[in-house]
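Below sits a lone chain in structure tokens, taken as the form predicted alone.
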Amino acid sequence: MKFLSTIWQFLNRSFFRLGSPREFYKISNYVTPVFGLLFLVLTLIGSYNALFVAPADYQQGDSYRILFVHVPSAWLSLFIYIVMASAAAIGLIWRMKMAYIVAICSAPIGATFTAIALATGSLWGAPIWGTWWEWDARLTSELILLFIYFGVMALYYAFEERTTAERAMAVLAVVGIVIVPIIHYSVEWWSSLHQGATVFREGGPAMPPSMLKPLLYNALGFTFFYGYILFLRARNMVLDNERKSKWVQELVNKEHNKEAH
């Protein structure tokens, strides 16, 4: 019991320590370029295989290749919302500065991936369904997700007082999490033109490895791209929010001294 208690205390201290803006900024110096490099490598490998290695689909021909952008973007639209809502909940419970920053910095990135998923879905659906848009359960719920992202951002910037803005934004983000399972199960719950799961399903993926591998490469690459942009945005917000603190002043003075020499 004493051993478990020691581990818990260590994890608890580490959790709050890593949640401080100063510690986050230190970690981001190392993590940000690594995420950027992984994004480039994985996406280049995935894109090459998607365009030149994966065979044409026997029904859709080469038009199906848009899935290598559409599917990872759709996955990221949900994943980012889960991260945003989790960070918002942590901020509400523990009043952690970095949690609020992660939440609000994730919102525009998630909105972008959601918009890409909707746009590529329309481009893909036009030749397959014969229409650019259909009020399909999956498409409609994904559109609602985009509006929730917009609502989170609008609510945050609607208040001048930062604490009020953070809490209001966080409440909406947490409440809005209900859209994630709705999107995920929409194909099963309602009659839908949208195809069901083809990767994470019982019996294994319903696509050959030559198609599955580039899809997973791009999904991982897009995920690291999210991390890369998140850290860049969060770093800038940390510096702006903490500009009057001693450690930021020391950082600025250090940079000025480097430029002077």
The other form holds:
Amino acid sequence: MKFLSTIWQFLNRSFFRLGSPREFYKISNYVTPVFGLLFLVLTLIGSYNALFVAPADYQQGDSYRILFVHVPSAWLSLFIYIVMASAAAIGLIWRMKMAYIVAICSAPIGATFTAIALATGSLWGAPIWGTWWEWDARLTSELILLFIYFGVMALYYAFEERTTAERAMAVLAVVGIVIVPIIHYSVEWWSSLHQGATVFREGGPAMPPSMLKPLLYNALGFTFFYGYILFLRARNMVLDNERKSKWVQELVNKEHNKEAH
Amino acid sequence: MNSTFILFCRREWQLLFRNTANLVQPLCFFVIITLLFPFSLPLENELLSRIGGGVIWVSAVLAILMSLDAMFKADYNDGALEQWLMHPRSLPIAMLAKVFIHWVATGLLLTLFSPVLSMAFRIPTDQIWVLFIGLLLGTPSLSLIGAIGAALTVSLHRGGVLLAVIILPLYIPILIFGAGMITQSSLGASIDSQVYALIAILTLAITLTPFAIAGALRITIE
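Got the form predicted alone; could you also share the form predicted in complex with its partner chain?
So here's everything in the complex, that chain up top.
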């Protein structure tokens, strides 16, 4: 039990350490390039395997290969929303500055991945389904998700006072989480043109390993890309929000001196 | 019954009849939006009766959306809202009462008026009932969810368009189930699943949104 409580205390402390903008900035100095590197390596391996190693589909030929972009983007559009809503909830509960920054920095990235998922889906649908767009449950709910992302961003930028903007945005992000289960189960609840779950389903993935492997590599790579962009954006926002604090000014002076030499 | 709830209901009810414009305007808006469709579409009775249910649903959503902006504005401007925030009475219960009376003045009124419009659209009698029940179950959720958006934007000078952007996406599921009921019943299929979905949404909305509304008000009013 003592062991467990030590671990708990460690986690608790590191959680609240990350909550301080200054500590976050320090840690992000090391974490950001690691995320960037992991993204590059994983996506290169994944994309090479997806384009040259994975066999062509017996029905769809080579056109199915857009799946290796479409599916990770669609997963991420939901994953980022869950991260954003969780961060928003943490911010509302513990009044944590960093949590709000993570939430607001996630919104445009999530919106972009949602747009990519919709665009690639429509490119894929044109030859295979014979239509660019269908008013089908999965497609429509994903489009709603895009507009919820837009709403969260619009609300944040509507306020002049930053603390009000952060908290108002957080409430909307938490309320909007209801859309995530609707999107996830839309293919099961309504009969839909979009295919059902192929990877995460009972009885294992309905996909040969040669196709599954690059998909998972790409999904992981895209996730690290999200982490990379999130950290870059959050670093900028931290500097901007804390520009009057002493540590940021010291940092600026140090950079300035470096350039002068 | 909770006395805060009764107290606030009585207050809102009185305010409603002090300024009957609040009562008349959403209804007029609802009817006018609905009437735009027959003017803009080819005059075929069969077409009108097929799309009528959807048209009435969309008009109801827009009418409620329009009425949301004013929901907290007067209380915000005269300072009553700040008094409630400081008062020891339960704010979520008070807000539930406020939304309830708001729904009576907008959603319920539209629902009661919808059969007249349905007849104008030549919707078959059995489907008029389906539409009526759908609106009765759906509009309270619209008012409750919309109140969160109204609370979030109450301190903004031009909150109207923003309110639509943040709230309309959340309305779409209700619209899908509500308008889906009419399509289902016109095909002769059972409407149970849609009714249950609307009731489920309404239950969740009644239990959860008052806290979100109260929280949003505490955030936006400093």
